[in-house]
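The form predicted on its own is given below as one chain in structure tokens.
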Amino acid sequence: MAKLLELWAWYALSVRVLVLGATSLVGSHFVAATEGVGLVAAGRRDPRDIDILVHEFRKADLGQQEEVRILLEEADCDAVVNFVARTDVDGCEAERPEDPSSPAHPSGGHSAWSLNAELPRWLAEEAAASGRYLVHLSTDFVFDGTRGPYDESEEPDPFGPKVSWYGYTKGVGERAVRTHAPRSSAIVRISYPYRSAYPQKLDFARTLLARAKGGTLYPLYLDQVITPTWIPDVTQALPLLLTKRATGTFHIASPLATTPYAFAVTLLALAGLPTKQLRSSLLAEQPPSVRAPRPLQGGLKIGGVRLLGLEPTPFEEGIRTLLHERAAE
């Protein structure tokens, strides 16, 4: 991370960045790695309360358009990085309307529609009007999982039975960013993010470790294609995007695809945990009433970040680094 901090220190001498979602799983890693230099955080929770340093904090309800408007109007910042999202896929599904064009779908507050679809639009409209640069985090769940892994040129899929409400709202947010701020924004898609530690929230890998140690592992899919994202790769990419004001869509994920079951086999074996406790299942046979839909043939193909000089971490290397960092704690 030394080169990252050197680049960021130089950049932050003249530029301040507004970070939304500084206490999120991904956002907190970026903020901590850059030591809060030049960062203004905004949201409901002050990251300094959990020992994540920022230059300044502004309290704001990011699910309310007027509060977002005032925040952006008063913030002395040149760029915005949006990590905010309602990411509970099954929880979001409870908000799913029969018709997404109907005004009856949940809006306002902290609904999936408000945070995943409306907030990116508000940010993009402001970025276009003010000249600020916007980086917006998204996901491979915007796709229906019929043709993955997906490349960066592919657009989110429309509303349908194979796209979760979480994925659909994130797709609407993506379209808003592209529509309103095409010359001053970047979209960063990630997939099944994981990191070595974050007490505030578990992730894909650490959930598997915790359940394996507790003997509560659930069946893992043999047929689902995923490309897990090593979160430090996102942290490395963001200063590159910000300094270059790069535009377009960028995928940050393992260049090697896997399945949840195969990922777990590798994780447990390298952690020295018994793999005989692993059980398999098939996503294709999952009753639609049980859980929100997940992309079956999902995952992301890598392109643009390589042109910026970043090679994303293969999932096995990410697992090895995760375990090494946890052992050193």
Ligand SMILES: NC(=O)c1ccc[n+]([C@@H]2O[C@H](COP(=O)([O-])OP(=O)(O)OC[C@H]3O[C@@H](n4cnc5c(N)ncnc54)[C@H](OP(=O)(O)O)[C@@H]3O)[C@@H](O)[C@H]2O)c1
The other form holds:
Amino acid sequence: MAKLLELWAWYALSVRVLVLGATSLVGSHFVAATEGVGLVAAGRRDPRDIDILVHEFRKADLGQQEEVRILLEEADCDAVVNFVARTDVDGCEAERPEDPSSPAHPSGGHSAWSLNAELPRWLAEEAAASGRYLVHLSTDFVFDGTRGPYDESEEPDPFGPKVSWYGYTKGVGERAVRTHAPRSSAIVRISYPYRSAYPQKLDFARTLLARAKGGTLYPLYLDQVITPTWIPDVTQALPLLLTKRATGTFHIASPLATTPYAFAVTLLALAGLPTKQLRSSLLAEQPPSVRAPRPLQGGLKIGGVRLLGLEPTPFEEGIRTLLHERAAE
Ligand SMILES: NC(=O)c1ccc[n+]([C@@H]2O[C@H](COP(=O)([O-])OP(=O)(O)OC[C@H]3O[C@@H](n4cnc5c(N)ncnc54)[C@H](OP(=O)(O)O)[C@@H]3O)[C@@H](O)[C@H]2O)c1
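Now that we've seen the form predicted on its own, could you pull up the form predicted together with this ligand?
Let's see the whole complex now, leading with the same chain.
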């Protein structure tokens, strides 16, 4: 990260970046790694209240168009990085309408529609009009899981039973960014992000560790293809994207695919925890009423970021680093 800080200090001399979602699992890593230099954060919670430094904080409900408009009008910034989303996949599913084109689909400040579909559009429209550069975070859940791992050229799938409402709304947000700001935006798709520590929110890997230690592991899918994202790779990629104003879609994910079950076997074995407590299940056999749909054959291919000179971390190496950093705490 020392190289990143050097690059960032140079970049932040002349450019200010507005970070939306500085308190998020993924965004907080980037903000902490840059030590907040040149960063204006905006959102509901001041990141400084949880010891994440930023140059400036502006309070705003980003699910409200008027608040977003005022923020973008007043904020002194050259680029915007958007980590804000409603990410609770099963919670979002409760908002799923029968027909997504119906005006009755849920809206309002905190809905998946407002935060995942509309906010990116407001940001992209403003970026196109002002010349600001926009980086927008997205997910492999925009795909229906019939043909993954997916490459960067793949378009989000349409509304249907295999795509969760979370994934569909994120796909609508992506399309808006591509449509309105094609020459001044990048979309960064990630998949099952994990990091070594963040007391504010557990992730996939740390949930498995906590449950394995507490003897409360749930059965893990043996048939779901995933490419977990080591969050520090996102932090490394952002300065590259911002300094180059790179446009298009970029995937940051493990170059080696795995399954939740195989990931857990590796994690527990390397952590010295008993693997015989692991039980498996099949996503393909899960009744649709139990949880929101997840991509069965999901995951992301990573050719785009390799062209930028970044090599994302294979999941086993990410797990080793996670355990090493936790042991050093
Ligand atoms: N987590 C995953 O498994 C996953 C997987 C693939 C892709 N992604 C994508 O990666 C990005 C970051 O995800 P994450 O898991 O790091 O997010 P997260 O931890 O769930 O954080 C969401 C962020 O959005 C902010 N937010 C929510 N509602 C808001 C509102 N009305 N006004 C202002 N701010 C609001 C939250 O602020 P508060 O602190 O105030 O709540 C928080 O900073 C998202 O685009 C997500 O779709 C995530």
